[in-house]
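One chain follows as structure tokens, the form predicted alone.
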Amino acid sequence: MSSEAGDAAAYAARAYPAWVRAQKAYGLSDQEGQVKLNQNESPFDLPLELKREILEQVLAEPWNRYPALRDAELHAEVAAHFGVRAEQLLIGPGSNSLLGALAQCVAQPDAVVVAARPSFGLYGSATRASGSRLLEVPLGPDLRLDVAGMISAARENRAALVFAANPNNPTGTAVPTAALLELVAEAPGLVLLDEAYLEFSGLPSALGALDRHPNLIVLRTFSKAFGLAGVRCGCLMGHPEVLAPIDRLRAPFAMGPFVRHCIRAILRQPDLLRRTVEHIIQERERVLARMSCIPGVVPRPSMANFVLFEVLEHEKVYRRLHRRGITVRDVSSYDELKSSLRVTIGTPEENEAFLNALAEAVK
């Protein structure tokens, strides 16, 4: 190491906190296989009508210009879709964004969050850097929210927030929404309903509760069922004096013209929304029944857009998937899912090759 580089480690190791220091960076390994059903992603993208009409829109906007703080009529549109006031939603770049505002938002040297164990990893990634304490609740047996658990540790460490996803990544189990609302009705801080893959469920939403329940948030998000991954757009929904010191803290003009044209195009396609869901579900069912039929495959239930399955020696396997031009997403870190992979749901002719490859590469 040349001492330019010595120096360098020696003032950042000074600098940041050993928990910053051993923070492992978000990446995947291998994306290049030629189906890609390791993210979660929908496999449709938009028409490219609806893209040139989208990029006409961009193109007439101004570039030289900082975007509005707040564009009322985007959000008066997707609260509309949503079934909210406009005044209950905050819009930004990606949900991400949002979880890390909210996390440092009652971040206090005590303060305690309360998450399920295994979740989406960015709830404790948020709460890490917030420096508040995260607490984790393992799932049940059956790898659902456990709700109870996640009640009697919320109230005994007076946390001030609780994330629970449902449906819940990675497993895509889901518990009914009323159990949620009796989280929400206990807990004595604020809880995040993270509703990234509802439109998958069947099960009703938690929105139509803000109005009892002050301490609601429910996270949407339009990179899954919406199709827009690549557009990094999401939204917390809550009371406006809940929103207000999130919306305070995050960075200004993070939404361009391109990000809100995308947005407000999709939203007036609703057959389109309609499709892809139902093309989805449809394709997971049948996907987990070839699956269950395939020897020394153990496919979960699922009510999102991916399948969780075991497999035995599933670091063989995974690397047989690939070698066949399949990429699935290994959550194996997780104590509870040690055998485990995740595949998304494809279009057809993805799943279908994933399936093929699947039951060779078991054999």
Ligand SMILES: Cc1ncc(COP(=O)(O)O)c(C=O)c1O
The other form holds:
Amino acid sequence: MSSEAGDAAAYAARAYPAWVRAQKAYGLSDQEGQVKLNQNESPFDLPLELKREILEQVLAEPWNRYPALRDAELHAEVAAHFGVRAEQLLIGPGSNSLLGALAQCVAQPDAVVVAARPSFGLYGSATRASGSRLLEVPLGPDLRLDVAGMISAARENRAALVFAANPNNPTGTAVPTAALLELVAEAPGLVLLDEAYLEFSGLPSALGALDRHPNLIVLRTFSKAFGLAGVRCGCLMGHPEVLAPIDRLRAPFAMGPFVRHCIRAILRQPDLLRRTVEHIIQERERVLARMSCIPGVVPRPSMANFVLFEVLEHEKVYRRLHRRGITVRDVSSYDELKSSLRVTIGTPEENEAFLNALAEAVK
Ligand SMILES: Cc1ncc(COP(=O)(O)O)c(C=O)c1O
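Having seen the form predicted alone, please provide the structure of the form predicted together with the named molecule.
Okay, now the whole complex, with that chain kicking things off.
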């Protein structure tokens, strides 16, 4: 280590408490190939014409000015899309950032946050980064959320917050919305229902129950069905009193004119969203059926835009897929998913390339 690096490390050690220094950076170990099926993104970019229109609108904005603290038009349009009132909505640069702010809001040394395992990794990292204690409830034997187990864990530990993804990532499994509303009714604290993949499930949203449950927060994102992962926009919806502290804690002015115009443009294209979702669901079912016919591959039915599957030698299969330019996600670090990989549904051509490569890779 150079002497400056040593000095910097010493300053960091004095300035940052041990638990902060122990945090792991978010990282992807996947080595990317041409066919990128590892991050549950939409395979469809916006039409070029629409991108040009958005850019024209962004060019017409003053870039030297801070954006509005709360963009009333954007809130009105996003709220109308989700069928909530504008005051029940918080919009942020990716739902990740809002998850982090929520975890900070409930943080205390003895605060308990409950989440399923395996589930979306950010629940754990946001909780640990906030200093609260994470309590993980294993999924049921069918890899679906163990709602009864989560209720008991939340009640017995007076959990300040419960994270529940439906459909769940990385399993693609889902439980009925009514079961989750029972969790909301029984939990002593806040419950964040993460509906990042809801559009692909055909399930009703829990948003309709917001007025009945003041402790319910629903997460939605523009990164998946809307195909805007690169734009970074997501939202939390809940009671204004519950959202206000999250809003106060996060950094102001986080979203500039680019995000605003992208979101308003996509909301004016409901047909594009409907067609994309229909197409991905159709492809998912086709891919699942084909995977089931490959000896040595056990895919799990999915309600999301990805499929979890088991193979005998997952490391070898991962490497062989990568050699053919196909990137999937290795999720085998979870004990419960020891020999599993996860593949995002891509374009029909990408899915074909994946299916052919998989058939070869498991031989
Ligand atoms: C379950 C779940 N929730 C939330 C997100 C975060 O999405 P974003 O930060 O892009 O809005 C993801 C991303 O993969 C996810 O899988």
